[in-house]
Each structure stands twice: as C-alpha cells, then as structure tokens.
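Coming up is one lone chain in structure tokens, specifically the form predicted alone.
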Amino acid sequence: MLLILHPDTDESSEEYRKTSEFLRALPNIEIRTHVVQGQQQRLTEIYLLGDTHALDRDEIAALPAVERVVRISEEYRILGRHKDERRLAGFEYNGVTFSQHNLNVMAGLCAVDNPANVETMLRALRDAGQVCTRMGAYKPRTNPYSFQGHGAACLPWVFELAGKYGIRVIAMEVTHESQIEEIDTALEKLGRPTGVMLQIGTRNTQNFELLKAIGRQSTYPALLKRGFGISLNESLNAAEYLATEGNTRVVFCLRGMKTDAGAPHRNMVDFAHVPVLKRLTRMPVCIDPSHSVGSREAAPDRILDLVHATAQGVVAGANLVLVDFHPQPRQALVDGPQALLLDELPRFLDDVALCRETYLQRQRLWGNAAC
C-alpha cells in the first residue's frame, strides 16, 4: 500500500506526527518513506509493506497528512505508476526537463576519441539548438582487446568543451562505482560547467552492486538500458534497485533485444514497449535506435533503417532519443559503422520533430475520442 501525503508536508508538523504515530503502531507492517522532489512541489510517499490487505483503506486515507491511498499493483513499488495518473512522472536536472510529456535528443559520440571530434560534435549540437549529448568515456566491451574508453583522462576536456558549447546534460556510461567519483571530481574542479546522467549499459542491468551505488548518490540522475537477454519485468525490477536506494530520477531505455530473430539488424527492435512502459511506470522512456539497428543500411525510400526505427519509437511517444553521431565515422574507435554523419543531423532532428508532432496529433485524436 502506498500513501501519498499532501504536497510539501512538513515532517515537523502535527499532522505528520499523528500520521506517523498511527502507522508505526500497525502490527507486522514495515514502513518506508521516499521523498519525491518535483518541479513545483515536494511529495512524501510512504510505503506500507507486509499484510496490508487487512488494513482499512478508508481509515488510512483519513489520517491528517494523507492526501490519497494507492494499492500497489506492480512489483516495482516506487517507480511503478500503479494505475494512479496523478503520480509525478519525470524530473528536472541542470535546467533540462525529463518527463513522460516531452522529448529530448541525446546525439553524440558512442566513445570519446579526441578533443577535435568532441568539439566538432558539440559545436554542431549547439548550432542545432540542442542542449544534451552522449559521450562514452568508459566502454565495457565483449572483447578484452577492444578499446575500453579513455576513462578519467578525457573527462576534463569533455566537460570543459560541453560547457563552452552550452551542453547541459551528458549521458555517460559507468561500469564501476569508482567512476562516479571520477566524474564528480572532474566536474567539481571545473566548476560544474555541465551535468551528467549516469548511464547503466545493458550488460550491467543486473549488476546489483553498481545499481545500488548509483541509487545511493543523489547528485546525478540515471539512464538504465534494458537488459538484452532478460524480460521487461526483470529490467524494471533492476530500475527499482536504484529507487529503493533513494534515486528516483531514472530514465528507462529500450535498446533492442539480443536474438537472431532480429537479423539483419543488430538487435530485435523493441520500441513497441514505449507505451507499455509509460502505462506501467512513471519513468521517462528512452529509445536507442543506434544499438538496436547497428548499421547505416537504407530502404529503397532512401531513409536509413535507423531513422525508420527512431520514427517508430517517437511516434509511439518516446521521451528521449539516444543516438550515435560522429564527425568521422571511419575513424571512430567504437561502433563507427552505425554512426550518423554530422551533415545528417539537421535532417534527423527535423524527422524527429515531424514524428513528435504526429504523436501529439494522435494523442489529441484519441483523447478527444475518449471524451
């Protein structure tokens, strides 16, 4: 059972004290409290764990600090929507809003290679009016001999260049708890010219100690990629690890499922799950067409498969697009063959905008029909 208190409830208030005393007296019930800071208000959520079916819902709802009571309908208690349309869905970070109601694009280098390419990429994003990017400093690879990323050595100039070109948020994968500290130290030394969203790659979706570490820190939001060989429900429970440690600023990313049934694409594109995720959870939903498709092949209409896949996700209501671009794909140290070209960036963004407008029109069409 989930109790949502009145907005901006003061824990020192008489209403909160009376409510807390009543709940602590309930037999065989464990209480967990989470605070959700929205853009305009602060909400306190109290989870009652145990034999809650015996509790009188009306009696709980009548407690002085309680606004409403929600029955838990999914395993992922904190990040689940639980059929409650009023639950906060999204967050703001470093001046950028990430929610189930808007769309951001994070175009950039899958792996950071050199300052020249990073600067060229960031300048192009600035000129296109973008404030988010992706930059891989730490790269987990299947082959131990493959390039593993420049790591902490590249962070100072990546962050400095991001600040120079007005980039507010960088999606950056981390593979170990120590890398969070490296990112934090580099940003602090530079005066925090930009922000970082900690990305959890598909290989680490069930690295529970890493999930707990990212969940414990409150500075950076997280972008969790779906595990490539596990069910959607298992991946959602992985996201819940972050929330149970305190970090509810989580974006869930669909990046394709590993199966030969998806050939010739790199993975089976799973963007049909965009609306499912928005129905089941309050997380913004990201799509990663680059790692789903994995090539620059085009259909007879001359539109790249990758762009078609992006359209499928955006028309279905995706809130974030994580996509590979590179100034010189043949020189890219990781995933060059799937990277889009910088002269394709304006067309790609225009295509995304067209698809977003189509989604909004569809939303109005069906919303009016429902009325």
Contents of the next structure:
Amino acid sequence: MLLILHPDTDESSEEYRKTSEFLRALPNIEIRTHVVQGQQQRLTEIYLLGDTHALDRDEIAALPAVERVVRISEEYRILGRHKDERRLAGFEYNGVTFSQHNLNVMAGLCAVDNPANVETMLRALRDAGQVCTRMGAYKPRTNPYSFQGHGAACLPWVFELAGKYGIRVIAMEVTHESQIEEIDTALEKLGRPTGVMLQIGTRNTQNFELLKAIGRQSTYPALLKRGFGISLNESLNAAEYLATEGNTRVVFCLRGMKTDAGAPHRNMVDFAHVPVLKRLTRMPVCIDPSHSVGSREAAPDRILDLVHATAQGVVAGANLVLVDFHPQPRQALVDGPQALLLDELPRFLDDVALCRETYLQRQRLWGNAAC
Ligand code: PEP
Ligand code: MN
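Could you drop in the structure for the form predicted together with ligand PEP? We only have the form predicted alone so far.
Whole complex next, starting from this chain.
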C-alpha cells in the first residue's frame, strides 16, 4: 500500500507526527519513506510493506497527513504504474527533463578516446542544439585485452569540455561503485560544469551491489540497460533495486536481446517493448539502436538499419535515444563499426523529430492526446 502525503508536508508537523505514530504501531508492516522533490513541490510517499490486506484503507486515508492511498500490486512497487496511479512520472536533472512525455537524444562517443575527438563531437552536438551526450570512461569489455576505457584520468578534461559546449547531461557507464566517487570528485573540483547520468550496462543489470550503491546516492540519476539474456520482469526488478534504496530517478533502456535469431544484427531489436514499459512502469523509456543493431548496414532505401530501428522506437513513443557517433570511426577504440558520422547528425535528428511528430499524431488519432 502506498500513502501519498499532502504536498510539502513538514516532518516536524503535528499531522506528520500523528500519522507516523499510527503507522509505526501497525503490526508486521514495514514502513519505507521516499521523498520526491518536484519542480514545484516536495512529495512524501510512504510505502507500507508486508501483509497490508488486513489494513483498513479508509482509516489510513483519514490520517491527518495523508492525501491519498494507492493499493499497489506486488511488482515494481515504487517505479511501477499501479491502478488509480496518478503519481508523477519522470524527473528533472541539471535543467533537462526526463519523462514519459518528452524526448531527448544522447548522441556521443561509445568510449572517450582523445581530447580532439571528444571536442569535435561536443562541438557538433552544440551546433545541432543538443544538451545531452554519451561518453564512456569505464568500458566493460568481453575481452580482457581490449581497451578498458581511460577511467578517472579522462574525467577532468571530458567534463570541462562538456561544460564548454553547454552539455548538461552525460550518460556515463559505471562498472564499480568506486567510480561514482571518482565522477563526483572530478565534477566537484571543476565546479560542476556538466551533469552525469550513471549508466548501468547490460552486463551489470543484475549486479545487485552496484545497483544498491547507485540507488543509495541521490546526486545522479541512473540509466539502466535491460539485461541481454534475462526476462523483462527480471530487468524491471533490477530497476526497482535502485528505487528501494532511494533513487527513483531511473530511465530504463532497451538495447536488444542476445540471441542468434537477431543476426545479422548484433542483438534482437526489442523496441516493440517501448509501450509495454510505459504501461508497466512510470520510467522514461530509452532505446539504444547502436548496441541493438551494431552495424552500419543499410537497406536499398539507403537508410541504415540503425536509423530504421531508431524510427521504430521513437514512433512507438520512446523518450530517450542513446546513440553512438564518432568523428573518425576508424580511430574509435570501441564500437567504431556501428558509429554514425558527424555529418549524419543533423539528418539523424531531423529523422527523430519526424518520428516524434508522427508519434504525437498517432496519439491524437487514437484519442489519447493527454497521455
Ligand atoms: C554502451 O552503451 O556503451 C554499452 C556497453 O552498452 P550495453 O551495456 O547495452 O552493451
Ligand atoms: Mn559500445
């Protein structure tokens, strides 16, 4: 059961004291409190965990600090979308809104290589009006002899350059919790010229200790990749790990499933799950066409499979596109063959905008313009 308190309820108020005294006296019920800081107001949500069936809903709804009671199903209690759900979806981070109602693009390098390529990439993004990017400093590689990323050493110049080009949010994968501290230290030293969304890669979707560590901190939102070989339910439970530890600013990213049936694509594109995720959860939904398709092959219409896959996700309502670009793909230390070229960036963004407009028209066609 979820209790939503009146907006801006003060924890030292008499209403709050009376309410929490009552709740704490409930037998065999665990109480977890989450504070959601919105743009206009602060919302306190109290989760009652355990056997809540015997509780009297009306009695709880009548508690002085309680505005609303929502019965939640067992699955994805915090991030899920439940019956009578009216909780806000999405969040704002460093001036950028991430929600189920809008669309952002995070185009950038799969891996940071050298300052010249990073700067060229960032300049192209600024010129295209973009404020988000992707840049990997810590790379999880299948082969231990492959380039593992520049790690903490590159963070100062990457962040400084990002600030110089007006980038507000960088999706950056972390493979170990110590890297959160490294990112935080580097940003703090520079006076926070940019922001970071902590990416959890598909190989770490069920690295529960990493999830808990990212969940415990509240400075950075998270971008969780779907596990490549587990069920959607398992990946959604992984997202819930972040939330139970306190971090509800989570974007869920589809990146294709590992199966031979996906060949010749790198993975089986799973963007038909965009609407499923919006139905089951309140998380903004990201698609990663680069790691799904994994090549620059094109159809006879001269449109790359990767661009077609992007269109499929955006037309279905995706909220974020994470995509690899590189100014010199041959020089790329990771995933050069799937990188889009800088002169393709404006056309790519135009294509995404066309698809987004089509999605909005489709919503109107089906009579759901308010969603
Ligand atoms: C990436 O986005 O750079 C990446 C490694 O993706 P994934 O975890 O989906 O393979
Ligand atoms: Mn990659």
